[in-house]
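Just the one chain here, laid out as C-alpha cells, in the form predicted on its own.
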Amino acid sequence: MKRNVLIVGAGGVGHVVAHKCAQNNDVLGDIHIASRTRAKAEAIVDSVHAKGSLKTGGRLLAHGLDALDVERTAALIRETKSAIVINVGSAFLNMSVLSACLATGAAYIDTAIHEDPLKICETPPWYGNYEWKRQAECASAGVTAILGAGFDPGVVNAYARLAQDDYFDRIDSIDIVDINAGDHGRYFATNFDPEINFREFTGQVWSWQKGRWTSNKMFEVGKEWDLPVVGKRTAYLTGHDEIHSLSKNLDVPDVRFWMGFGERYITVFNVLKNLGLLSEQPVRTAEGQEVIPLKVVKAVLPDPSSLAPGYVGKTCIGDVVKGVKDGKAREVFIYNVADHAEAFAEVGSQAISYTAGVPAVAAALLVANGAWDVRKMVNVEELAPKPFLALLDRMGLPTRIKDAEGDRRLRFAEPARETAQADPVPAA
C-alpha cells in the first residue's frame, strides 16, 4: 500500500486536493503541499486546519519548490517519503514532475495534458507529443502514471468506459458537454489559470470525426443542448485533452468536446485576441519595457481562487453517448451536477476547482490501495471505472444517468478502505 502524498501546485485545484487528501489522510498518510510561492501553500495548510478537514492526526506541511527543477523535486519526494505525487501545478510542469517520479519510484497523477509554453495547439494526438513517448520509461521503472485524472479529462473518460462496458455493444459517438451555469459576479474572469485557459481557445479546434482528425476555428460550430438542472445552453465545439486519448483507446469514430460560453465571454475573448493581447510573444512598450501581452492580461484579471465566495449556480458535465445495444439504437447521458455554493461551504472553493480536484484524490486513493497501482502509464479510460465512480459518489461528485428509462443516480460498490502502514517510496 502506498502512503504519503506530495501535492505540486497551490492554486484553486491544489486547494481542493489538499482538503480532500486531508479528509482521507487515514489512508493517504502525510500530506505535503509544494508551490513556487510557499506562502500560497501555507495559506492552504491554514485553510485545511480552519475547516477541520484532517480526518486523523498527521503531518500537513507546506514547501517552497520550483517544480521545473527535477533534482529538487525528486529530493523533496524523498525527504517527505511521498509515495504518490498529485501534480496540479501549471501544465508546463508535467514532464519535469513526471521525471522526478521516475527518479524516485513515486506514483504520478495529473489533471491536464503537458504543454510547451512556446507551442500552442500542437498536432494531434496531443498525448503523443509528450506523455505517450514516456510509456516505456514508466513500464520499465514500474512507475504508475495516471494521466488526466480531473473531471474533464478524467471523470468523463471513466463515463465513456462505463458506457462501453455496461450500456453499449457498439458506440458510434461520444459528445462530452461541459456547462458552467454559475455566476461569480465579476465582469470577466476565468475559472482557472487565465494563461492556460486562453491557450485552449487561441489555436485550432481539433475533434475526432468519422475516424480522423477534423479542424475548425474556435466558436465556429455551436449547438444548443438541453441538459438536466441547467436547462438549454449553447455550447461550442472545442479542442480538449480527452478527445486525444478516447479516440485511440475506445476506437469510437466520433469523439467531440463542447463547452458552454456566455456572450460576454465570447465578446471579451475576441476583443483581446484581435488586439493581440492573448499573444505570448514579447512586445516593447513606448517606455522601452518588454512585456508579454498574455501575462499582462493574466495579471489584471481576478485570481481564479478569489471567485469562490459568493459564486452561485451549478455545473453540468457529462457524456452524451450514442450507439447500439442488443441490435437497437441507444442514447445515454452520464453526468454530474455540482453546486458552487456547496463546494465553497465544504472546502472554500468554487465548483470548477472542486470538480477538477476531487477526482485526482479519488485516483490517489485507488493507487494507495492497489486497485489502480498499475505500474505503467495509463489514461483513465484504461482503468476500471466503477471503483473510481464509487469513491466520487462518497466524496461529493455523484454520477447520474439519463436515458429511455428516466433520470436516476448510479451507485457502485466502494472498494474497501485500508489504513495499514506501508514502506516509504524507494530512494533511487
The other form holds:
Number of protein chains: 2
Amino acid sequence: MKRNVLIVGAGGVGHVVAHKCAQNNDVLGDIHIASRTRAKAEAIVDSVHAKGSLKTGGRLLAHGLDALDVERTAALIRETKSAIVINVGSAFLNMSVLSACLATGAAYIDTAIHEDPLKICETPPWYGNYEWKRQAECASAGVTAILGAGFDPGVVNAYARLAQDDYFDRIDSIDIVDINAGDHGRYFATNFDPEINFREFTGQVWSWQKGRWTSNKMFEVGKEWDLPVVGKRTAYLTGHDEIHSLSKNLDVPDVRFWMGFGERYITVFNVLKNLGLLSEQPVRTAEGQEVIPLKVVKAVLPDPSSLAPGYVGKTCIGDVVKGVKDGKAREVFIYNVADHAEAFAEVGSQAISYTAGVPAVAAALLVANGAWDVRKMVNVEELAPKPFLALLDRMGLPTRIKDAEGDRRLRFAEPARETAQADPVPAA
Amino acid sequence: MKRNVLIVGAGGVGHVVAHKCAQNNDVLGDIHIASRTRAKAEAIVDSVHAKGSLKTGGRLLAHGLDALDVERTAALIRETKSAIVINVGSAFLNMSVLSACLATGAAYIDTAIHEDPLKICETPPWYGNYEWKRQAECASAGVTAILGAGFDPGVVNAYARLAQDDYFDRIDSIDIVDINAGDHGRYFATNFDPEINFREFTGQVWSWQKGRWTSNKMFEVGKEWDLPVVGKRTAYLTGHDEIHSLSKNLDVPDVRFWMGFGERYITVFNVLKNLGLLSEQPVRTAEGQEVIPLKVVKAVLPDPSSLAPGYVGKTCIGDVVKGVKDGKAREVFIYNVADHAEAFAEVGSQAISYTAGVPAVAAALLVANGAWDVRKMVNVEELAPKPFLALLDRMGLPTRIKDAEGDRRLRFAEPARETAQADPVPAA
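Can I have the other form now, the form predicted together with a further copy of the same chain, not the form predicted on its own?
Let us now look at the entire complex, which starts with that chain.
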C-alpha cells in the first residue's frame, strides 16, 4: 500500500523534498505540500510538473496551512490521508506538527531541532528541551518520529553509527565537518533564511569534549582540514543539533561539529554582530520608528532561493572518526560530496537544500517500507544505517570513505521490506 | 563696540563654538545658541557655566529655532541684535541661514558646504552649486560671508595661502592630510552624525589633478604618510570641500585631500555599503515595515557626543605643499596637532569637534575687529592668513611647519583693528 505524504514547509528544503517524493511516488502515493503562504507551495507543484519529476501518475496538491495550529494540521493530515508528515518548515513549528501526528497516528520526520523564537541557544542537550520530553507519548501512541533526518543532522549521524558498527571497537572522537566550497557570486548571502542562519551563531558554541559539555564563543576555535575534492579549508567549532543526540546515544568522549566559513562570512558576521545589527531587540530611530535590526538585515540580503541558478562548486560533509580497531589506532573519514550545479539541474535547488532534503525523503521511504517504522521517537543513529545509505546512494548522495586503505565509494544493498524495529546501538 | 553672536546648531561643534565665544565675550558680547531642539542648546549653556568659560559678565541664552525658516531666523537675529551668525548646524541649513543674514545685514560664517538632503556628492566645484551663486547678492548687500571656516575646510585653506605668500614662487601640489590617531575605545563609532559621515563617502571622490577634476571611488587610492607625532598612517583620497575653492582661487595644478582611516573603519564601511545598509532608499521587511537602512545603522551606533569623555590620542591635520622657491625645489608641511583629552578638559569635547569649532570663533573675532569684515562672500584662502593663525595660536590650535630646516612652531603678531578688505591672492 502506498503511503501518502504531507510536506510542511515550502522553502528551499521543501522544494527538494517535493521533487524527491515525486520521483518516488510509486511508493509514497499522493504528495501534499502545505505552507503558510499557499502560493509558495503552488510554485513548487508547478516546478515538479515542469521538471517532470513525478515517477507515476498521482496527486500532487498545494495547501495553505498555519502549522502552529495543531487542529488544522491534524485535519489536513486526515483529509489528505497522509501516513507520513515531513516537516521542513520553520524551526518554530516542530512541536505543533508533532502534536498533529500524535493526534492522527501519522509518522513524523524533521530535519532540524525545535526552537523557541524568543530563545537563542538553549542549554544542552537541546533535544532534551522539547523533543525528548515527548518520547513516552510517541511510544504509547505507537507513532514513529524520526528526529533530524537531513544531512547534518541526519546522514552524519548514520555515518557515526556505521563507523561504530563496522570500523571501530572503540571510538575516541567524532568530528563532523561541513564545508560548502560553492560560490554564489554575490558579495554576501546566506544559504537559508538569514534570520535563522544568524541565530545559529549568535549564542555560545556547545561541544561535547572529554565526556562533558564545553562552551566556546563563535569563531573562537578554528582548524584547517584537508578534505577530498574541496581541499584545505578552515572550519570553526560550531554548535549543531547532532552533537546533542550523539553525545547521549554513542559512548564517545569527544563529539564536535566544525562549520567552514570564508573570510567574507566572518567579516560580515562580526561587523553586523558588533554593531548590534543582528539583535532581535527593537531600536528606535531618530525619527521615532521602532525597528528590529535583524529584520532589516534580512530585508537587504539576497533571497536565498535566488542564489540557486548561478551557484557553482561543491559541498563536502562528513565524519572524521578516530579510535581503535583490533587493537590498532584507526582513523576514517566517511563523507559525501555534492555539486551545486548538478542539484540545480536535477531539482532546481542548490546543494545546501539538496543535501538537507534528500535524506528526509529516504527516511520516509524507509518508514513506508517498514524498515524504519519503529513506532517511537528516535534519532537517526538509533536506526540501522545501511538501508538508509543504500537509498541515498541511489537518490543522489553517495557515501564515500577515506582511510589508510584509500578513498572509495561505499555501497550497500537496498533492503527488502522487513519487520520494523529500532536497531539498538550495541555495547562496545 | 561688542558684536553679539548667534550660534546656529547645538551639536559637538556648536558646543565648542559656544565655549570659545564665551572665552572671548569681552569682544563678542552676548552669545545666543539656537537649535531645533532647544534642550540641546540649554545643555550647552549649562556646560559653559559649569566650566566657567565666560570671560566677563554677559548674556548667554538658548533658543529653539527651525533654521530652515528664514523669517524666524531673521527675526531671532534682530531680536538678539546679533552682528555675527556662526552656522554650525546641519549641512542642509546653510542657504536658509545665509538668507536670514542677507535680510538683516549680519555677517555669516560656516564650517562646511551646503548639501541637499536628496543629493549625494554633486558635480564639482561644489561651492558653485549653491554658495557662489549668491556672491553678487552678498556684495551688493555688503554682507560678509566667510565660507568653510572650520579646520578642514578653513585652517588648511589659510595654510595653503600662507605657503603661497611666504614659502613658494610656484606651487605644484597641495595635499591636505587629515589623520585622527585618537582612540575612543569603542568597536566602531563615527565622530559626528553617522548619517552625514557616511554620506561623505558613498559617492565618488573628486580631486583636482593636472588642472582638472578627476574622479575615483572611495578607498581606491591609498597612500602612507609619515607625519609628526602620529607617525606612519595610511590615508585615502577623499572628496572634501576645500578642494572645490582652492582649485579655483590658487593657481595650483594638483589639490588633493587625504583622510586617514583605520582598517576597522574601512571594514565596517565596506560591509555596510555592500550589503545596502547605508542606503537612503527604504526597504520593506518580511513583516511589511518600510525602513530606511541608514537610519537603523545610525540608531545602533554610539551617539558621537558620548565618545568625548574617554577619547585619548591626537589628531594631525595639515598641508603638504610642493613647489619651487628661488629656483629650487621645496617641500613644506604646515600643520596642527590637537589632543582629544586636552580638548575635553578645556571645553568638554573631543578634538574633532574642537578643531572644527575654534577656527569659526577666530573668524568671528576677525570679523568683529574688522580685519576680515570684507562685506562680500569669500573662502578662507581669499583672506589674510596671518591674523587668523595668530589668533588660533592663542586659542589652542598652534601652527607648526616641518621642512628641510626642521620642525618648528610658527608665530604671528595679532593684528590691531584695521581697515577691512579682502586680501587678493597675488599673481604668481
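Residue numbers count along the first chain shown, from 1. Nothing here was measured: the structure is a model prediction, and the numbers come from that model. We call the rigid core the largest set of C-alpha positions that still match within 1.5 Å between the two forms.
Core-superposed comparison between these two forms: CA of A345 displaced by less than 2 Å. A displacement of 2 angstroms or greater separates the C-alpha positions of V291 between these two forms, with the rigid core held in common.
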